[in-house]
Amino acid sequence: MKKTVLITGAAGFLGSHLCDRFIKEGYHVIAMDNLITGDMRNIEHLMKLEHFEFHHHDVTKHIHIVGELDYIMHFASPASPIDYLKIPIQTLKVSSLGTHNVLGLARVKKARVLVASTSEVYGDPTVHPQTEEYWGNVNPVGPRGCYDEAKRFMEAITMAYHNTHQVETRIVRIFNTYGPRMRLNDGRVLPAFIGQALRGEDLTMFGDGSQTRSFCYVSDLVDGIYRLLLSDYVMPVNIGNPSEITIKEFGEEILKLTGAKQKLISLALPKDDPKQRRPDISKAKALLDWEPKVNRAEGLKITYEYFKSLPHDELFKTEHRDLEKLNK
């Protein structure tokens, strides 16, 4: 019999490259998304198969799936600053209510859960690098403290369903990834970038570019993750590229990559913006015998390519969300 896994998020970046690996290890997958910020084009690959079925679902909502589950991957979430600064409740909303409903879920069918925290845990970090030690410096009413405190949160109630109901539960501290299927215009630095270029327009870093960040491409991330689930390792564990670039130097990257004879421009840096972000990866090295194998120009040309085939009118869209019916 093949395991069954649920991926909620499962249209969005990560998440759709979470079902192509669970598909290609032989699992039963059932995909979970609402669809406010993924795109059903990321999975459309997906759904003549067999052994993977789509579920349009809002996590915040009671769910309810049929027969046995194995194992639940919690993805949903808006993870772009476009979004969360957009949909601050749902964001909110989406890592309490939604975790406490895939805890209960796990739970009630003793599957094993993994949730989907972030380096933004840390906030603007005091600890360089970060290790899952530092407990972090966030500003809980600012800006980002919509998407900051709610990861915060997930994994507090993730370690209460664990230590209270024995639920097996993992967690995954996220850093910087990129790949295909990112959405091009979703506020990140490395779509920004590259759709600036593609347009022809002056690419806009926040501040003078010093601050630093470290970038892994999205096939290693997702093998790390795989290989935490199917860990013993209950505790939060960092997953990322330790390799670290200013901000300056990689939109210098971007250039160079594209060919664009445009320049950088600097823009007011945005409050609570962390000023450096770099993982302690030793704890992954030592418990998942993983690190990332993807370099950063390789890992970039693979993704320039992957924008370079959108449609020419995806370079000029604008990001448009029904706001009012998800704050209600």
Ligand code: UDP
Contents of the next structure:
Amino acid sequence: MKKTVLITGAAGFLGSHLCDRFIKEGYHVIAMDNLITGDMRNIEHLMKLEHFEFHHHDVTKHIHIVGELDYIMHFASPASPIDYLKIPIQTLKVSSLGTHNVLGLARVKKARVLVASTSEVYGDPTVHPQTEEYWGNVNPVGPRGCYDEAKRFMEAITMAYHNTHQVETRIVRIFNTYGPRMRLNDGRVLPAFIGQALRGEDLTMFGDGSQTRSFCYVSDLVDGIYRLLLSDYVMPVNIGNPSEITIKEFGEEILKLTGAKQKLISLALPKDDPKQRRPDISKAKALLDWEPKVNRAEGLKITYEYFKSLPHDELFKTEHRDLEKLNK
Ligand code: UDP
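Rather than the form predicted alone that you just supplied, could I have the structure of the form predicted together with the named molecule?
Every component of the complex follows; first up is the chain already shown.
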């Protein structure tokens, strides 16, 4: 008998890569998405498979699944600063009400649940690199508050269901991740820079570009998450690539990779933009025998090829989703 996994946010960037991995591992995959920021094109290659089913559903509403479930992966959420600025209420609801529904479902199905948390729980960190023991420096009423606090609530309610109802839970804290299927216009730095390079525009660096990030290629991330799910470790685990780079250097790498002749221009730094971010991955190494394998040069090349392969007019479309309309 195949094991069954429910993946929320399945049509998104990470969700769709998880679908691929679970199909490859021989699972029956139930994919769920409300398609606010997800895109069916990310999973259309799976739609005809016997062991893949798609449910168009918003997880902030009661989730009904017929039959047994072994695992739930809760990956539904807007995840770029631009998205959660546009739809803060949905962002809060999906990680609070949505997580509550997912945990309730896990409880009745006796399924193990893994929730997708984030390095944003550390806010603008004063401890560097970030270990799982650091409690963070988050502004609850700032522009990132709706995402950061929702994810912190998600971790809290997940632990509460574990401690109170003995639900088997896992919490991954995901650091910046990139790869094919990122949305070209989601505002995140990598698609922004590659899109600008391909359109012949200058690259928009926010602030002086001295802020740092550490970028993990998506296949590495998915592997770490898969190992965490199958482990017996309940407390949060950082998954990310510790190779840290300033945004300025990152922009220069993209210019070199694409051969673009434009320059980096400096725009205003958004409020509460974390100054530095790098995961301490000692736990993942020790507990999961995991560390990233794909270096940035390789990962960026694959990702660039993906963006180049998109229909040319997509490059010039602004975001076709009217996210504000959904803000109720
Ligand atoms: N950034 C930038 N130019 C852009 C988009 C983002 O310089 O066009 C910067 C942003 O200010 C941040 C970093 O790149 O310091 C990463 O931003 P992203 O939105 O990708 O994710 P974050 O890690 O901030 O959630």
